[in-house]
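Okay, so here's just one chain, in structure tokens, the form predicted on its own.
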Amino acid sequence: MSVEVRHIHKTFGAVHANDDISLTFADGRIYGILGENGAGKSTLMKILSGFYLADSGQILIDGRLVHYDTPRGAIEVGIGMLAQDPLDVGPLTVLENFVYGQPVGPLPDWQAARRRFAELAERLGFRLEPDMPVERLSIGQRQELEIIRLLALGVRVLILDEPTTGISAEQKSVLFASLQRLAREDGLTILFVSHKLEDVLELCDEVAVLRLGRLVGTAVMPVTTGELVAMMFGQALAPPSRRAATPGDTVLEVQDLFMASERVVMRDCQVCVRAGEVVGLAGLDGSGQQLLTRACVGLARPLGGRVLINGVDMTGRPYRDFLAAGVSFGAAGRLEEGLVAGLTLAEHFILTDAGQGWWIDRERGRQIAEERIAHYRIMGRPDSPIETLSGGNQQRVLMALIPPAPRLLVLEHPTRGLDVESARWIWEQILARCAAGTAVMFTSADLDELVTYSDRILVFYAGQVTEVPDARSVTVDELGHLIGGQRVGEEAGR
């Protein structure tokens, strides 16, 4: 099944996220969407898929025109999208959430149902236990059950918006190996959106490039990333550049910290984090990462041991205390936790305002608004609702929200989703803070940031966790192999 888009165009307010972008995708090809931070990529997929409806525009499915206007009406018509948070029910099992949305009576087959999605799951390379409760599953794991579920719904173009981040370098390889047969072997159109040029470079036929929404080109695989980031960007960028740190007195203490969750039991972790100094923690999902950066910021209770901010015994208090003592805090889910869908940018501004009082003072968050929009170089204007905004603006939104000088920095997946770009603005940023005095602890899935960006590495495997103390000492590789399970010195010794 090949798919034309013509002339499309889609606005929100002023911006102008789709302006006359026309593509065509064949039938058995993987196609790469590239572009920075607000070029137009999920609007596009969005329109695609039936979640946003274009303002001009055609969508052509083998030459015949088609209209819908909902995702129902886009798998109708063979068209699905695996969004960066899939979109399933976390009380449900996997069979459950399998069986939802599927074109059955009131009275479902569920053996019928069961064997399925055994049969996809087993197509695919997929280990998935029908039983289990879907908020029990990693993200990759989830990502896999939606793609079963979008099959199953019988789709032929399959739209994945960032499937590679928060997943493991294990998953991602069966992910990459499933998309490859599905479009080798079985015919179907696969458009991959991401951030990560290196997984474009691996799995991608073909690639389109759009920037500040417009369509600037497309290219036949392969291309070197050099030419990639032209593309993408207008000119070839920079490596990013070391700093030498040069730590203070300590900011964060964390002694004999005793935690566990459903899928990790961490005991007697020890922390140390000095001001000037950034640690990395490196880790699979669900390693104990979550655990330690919660309890530090408060938001977590520890089951024994102690959190010291500063020299002060924070053990069990809660956020608003950790936030009076400088610590400030970035959540992985952006509008889950970070932000607050509804109110627009000014509104944000307002809420973090210390100099507000009583009464609302709404010019003074929009000149606030204002300010930062211009300074952290924010795609949206003051009124902008923030769900309106792209991924990485909504992190710019979520820096622009911390104080400029915390004491500590706790940070999860600060650049989630974003380009190479807007990736290195946001270290820009955090390091700016850095080099004033705060001090910076977090998480990333991506292991070059983590080699990167930190003078020491904490790597997590099954609530143990072991120090590098000199990220310079590690390469991506070894840190790859710790994150494994592998202790240093083993592979050496093999």
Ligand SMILES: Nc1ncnc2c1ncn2[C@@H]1O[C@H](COP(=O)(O)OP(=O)(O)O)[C@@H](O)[C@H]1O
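Would you generate the structure of this protein in the form predicted in complex with this ligand, following the form predicted on its own above?
There are no partners or other molecules in what follows, just the one chain.
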């Protein structure tokens, strides 16, 4: 099934999110939709999948004009989308979710549904336990479930909006293999939205690049990274330079930490982070990194061991005590942990401004918000509700909320979901604080990021923590093997 969009326009207030976009997608091919954060990719895809109605423009399927204004309408014409943020479905199981996502009567045929589900999962190489509650699934597994659900609905055009954000490398390769199979063997049209060049280069047959709401070019693979970057940003970016650090006193010291979650038990974890140092925590999701970061900011209680900040034992103390001790924390989920949907930008700055008295000085709040907006190049106004900002801009707000010189900065996936330029910019901010003596500890699933910015790297594998002997010379490839469970030293014999 081929899809064509003609002269699509969509505005949000003053923002022209889609400005006269015309594109054609043929069946059996995988298209990359590339562009930095806020380029208008999600908007175009939401129009195609019926979540938004275009202000003007046409959608044609196999040359025939179609009209719909709901996601259901889109699915009826054969277009289905995996949203950027998977919908939360609470305590239902995988199978229940699958069944209730279909048009069923009051008494669904569970046996048939189970067979159909298993069949689809098998074919795509997804390992999903039908009776697992959906809330226990990882982001990647939820995507797999959603793909199966859409396919069962007979979708012929599959749209994926930033699907590689927040999933492991392993899940990514399963996903890519399944997408390729769907395109090559079943002739589906795949639209793959991303701001990550390497994903698009690896997977796609053709690419369309958006910038500031406009289509700036299309290309058929192969193209070079340089060409794509030039299209995305209008210029080529130089790779970030690596700094030399002379670490100061120990800021964070973790002794014999013993913690457990549903997925992993971590014993005898020893960590030390010094002022001016960047320590990267590598590992597959759920290997224990998050237990460590949460314990170091007072959001999780260790079962044993001690956490010292500047030599003071803070084990088991609440989050606010850590804040008072000069610890700053940036969590992975922006709107779940960190920003308050429903509050404006200015209100966020008022809440975190120690200079505000008990009676709010709104004018001061507005001024500070404007300063930060300018300094952190946030696309938004002081009175913009935070949830209307794009992901990249939300990340910038999170950075702007971190005080200028914390003693310890703990970050989870600081650039997840950001385009190359925004990620670089975030790191400039982190490194500037580091140069001022802040100790930094961060988790990331992006090996490049870990290798580029860490002075030391700790690898987490099933709760075991090992330090990479020479983080400054480790390659992405070597790190990848360590994360997969190979022990330090073994890679030499490979």
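Everything quoted here is computed from the prediction, not taken from an experiment. Rigid core (definition): largest C-alpha set, two forms, superposition within 1.5 Å. Residue numbers count along the first chain shown, from 1.
With the core held fixed between the two forms, residue 66 has its Cα displaced by at least 2 Å.
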